[in-house]
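Just one chain is shown here, as structure tokens, and it is the form predicted alone.
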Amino acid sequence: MRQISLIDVAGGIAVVAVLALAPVFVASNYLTGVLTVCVIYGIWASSWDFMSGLTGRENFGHSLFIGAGAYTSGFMATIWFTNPWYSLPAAVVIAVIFSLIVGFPTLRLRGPYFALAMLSASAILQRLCLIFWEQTGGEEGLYGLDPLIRNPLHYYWFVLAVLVVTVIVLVLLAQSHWGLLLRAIRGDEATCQAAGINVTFYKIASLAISAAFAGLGGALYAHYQLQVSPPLFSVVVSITIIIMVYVGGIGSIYGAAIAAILLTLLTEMLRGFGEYRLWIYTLTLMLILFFLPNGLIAPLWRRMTERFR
């Protein structure tokens, strides 16, 4: 297990400072909006990495928690007309409830059951949104959410602060005795069970923590877009997040967050290439994943700072 060093703290402060000051020096509402989405993807990627990266149980339905959090905000805003700030803790609670419903029966089993259950659950929720269109708005979703903070720059700083807290909490958990147990489960689950460790409890608890931050990110996204729609439950969202984590370096958490920000920025920077944008983006990801199986961001940072540790 790798301890947090001063150079890691200094690097984190530098990254946050650059992200916080970028919209100040480049006064552009477009850039602020793009960075807001980048940071929200950072929350989603780091939350996925905490559970799946540490335990080795791939979650192909992370969008279930994201959509649950977003639709919680949507229902509270458009049906119950509550204060939008109340939707943040409510989104966390609902996402955790979904994680317990899916996690209890599937994380007890070995094999691909958990991955398949998560994938199926997110697809079912997406379909239910279309079936019960009178309540969910169908394909168009729910509109008319109130912004949490009306100033786009101030909202971006707020979301960035949430990302920083998310990464700090998850990294500290990963570096603690708890994280050591999760890594041990990934290494040899049978040996952990033989040693008397309640493997199922730790996996379910880590899934609940992962879901909590994903649901919070979903609520933040809903209040940024001011609407929610069924594609938030789609498998494309989950796969996109998984790719971001692998590029960042699985199990690193901070690498996943930075990779999510950089890859989301890359998709925006490539818009000028028109129809070739997806080709370039896909080729870039393929080269990274093929030649750097351990990821790019976290391994590169470790190599750059090795002499200072």
Contents of the next structure:
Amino acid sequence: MRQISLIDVAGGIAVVAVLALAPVFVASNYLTGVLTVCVIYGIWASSWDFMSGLTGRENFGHSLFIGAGAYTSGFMATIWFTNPWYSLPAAVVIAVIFSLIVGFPTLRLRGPYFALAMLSASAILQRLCLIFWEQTGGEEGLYGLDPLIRNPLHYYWFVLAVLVVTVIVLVLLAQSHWGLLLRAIRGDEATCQAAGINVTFYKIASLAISAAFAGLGGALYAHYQLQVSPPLFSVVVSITIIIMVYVGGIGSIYGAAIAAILLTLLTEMLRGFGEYRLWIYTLTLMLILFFLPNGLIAPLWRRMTERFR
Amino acid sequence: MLEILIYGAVSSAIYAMLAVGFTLIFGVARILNLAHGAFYALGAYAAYVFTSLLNLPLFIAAPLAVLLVAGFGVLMERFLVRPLRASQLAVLMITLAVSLAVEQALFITFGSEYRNVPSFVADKISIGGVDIGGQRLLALVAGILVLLTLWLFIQRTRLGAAILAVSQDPEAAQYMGIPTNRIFSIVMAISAGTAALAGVLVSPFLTVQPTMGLLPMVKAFAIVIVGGLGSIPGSIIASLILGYSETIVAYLVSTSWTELVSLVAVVITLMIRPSGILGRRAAF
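Let's compare: the form predicted alone is above, so bring in the form predicted in complex with the partner chain.
Following is the full complex, with the preceding chain placed first.
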């Protein structure tokens, strides 16, 4: 495990500065909107990486927490007409509750079983969303959420600030005693248990933390789109996030966030390629799997900064 | 009642065809193949191309489609999966990438609209007052035949014994002179072929469309978890359980609830018996 050094902090500040200033120099609402989505994906990817990257339990149903958070906002805005700001903490609470409900039975599973259990859980929620269409709006979803902040640029900065806080909190946690334990669980769970570590508690708590940030990201997304719909729960969302983390370098958290931003930008720039877009995306994934099994962003940053340590 | 019995049998047979190939490649090569649904979709599209575009008769088109997809599966295993076999997640990701690529290729070539494949058997057959499409009945019969053949192949032939040996301990099998890699290729061909055959057989009565592979894939997953990853008898039992419970739910409640049956079955199984009905406790 590596400690955070001055160069990491400087690099982080530089990246955040570029992200914060980009829409000021290229004043376009379109770019601001795209960047907002990029940054929200960054929150989702880094939150996935905290639980799955550290403990090695690949969660194929992260969209469950994202959808739970987003729908919480949706319900609060369209049914109870509460102040939109209340929906952020509410989304966090609901996502954490979901993570506890799903986590207890599934987290004792290993390898593919956990991945598949999470995948099914998110698919069940998506299906329920369609079955109870009278309450959830079915395929259409819920419309007419209030924006948190009317000015798109200010909203973008707010979301970026949330991402920065997310990454800092998660990286610090990952560097702490906690993160060390989570990595140890990844290495050998039985030995950890034998050493008297309450493995279940750490796994559930890390899933809950991961879910909390995912739910928060979901609520931010809902208030950006001003609507929520069932695709938020879909496996596609979970898988996109996993690809992002893979490209960023599993277990690095900051790499996951940066990869998420870059890949979301890439998909947006490839829009001109129309139908071939997903192919380029898939090809990128295949190349990275073959030639960069440790991912791209985090290993690259480590190599670049080696000399300054 | 008889209706449920017959339609349940048809769904169970199709599910079993899908699930057996999926569990076989996992049991033998430890490959959790997320591209299994893509094989199924490719089978259906190959049948469409050979019959509707090239005007081949069905009895030539169907085996051709199955062979083509089996070959595709072998190539995928050889060049994409094998180099990455060391990491479970990398295998998951690469097969996922293949399934995305196939889906997108189908979308680019054929568009997103539904395609029609002619029926092998156009007539309706009446069994005890229940009308059932001949094509569905054919799928049932073919499913049973495929499973029987596969069982005989594995239990009775030398190659089958080699496959069993590799599934129990690949390293020991290799020391005994069994060419493990070739066995992986053969098993992948069988797995992709049965998935394609399921696709070919259902294509006349289901919608042929680029994303058609996703749902059967999730089903195959569900069945294999309920039955036990790697256990063929387990998959067959689970196919029957899911096929029938879905049919019953469709009759008693509504078709929109059927999707939930398999997912809930997965969750219950994982909670009560994580290794599935007949699965051995694997050390992951």
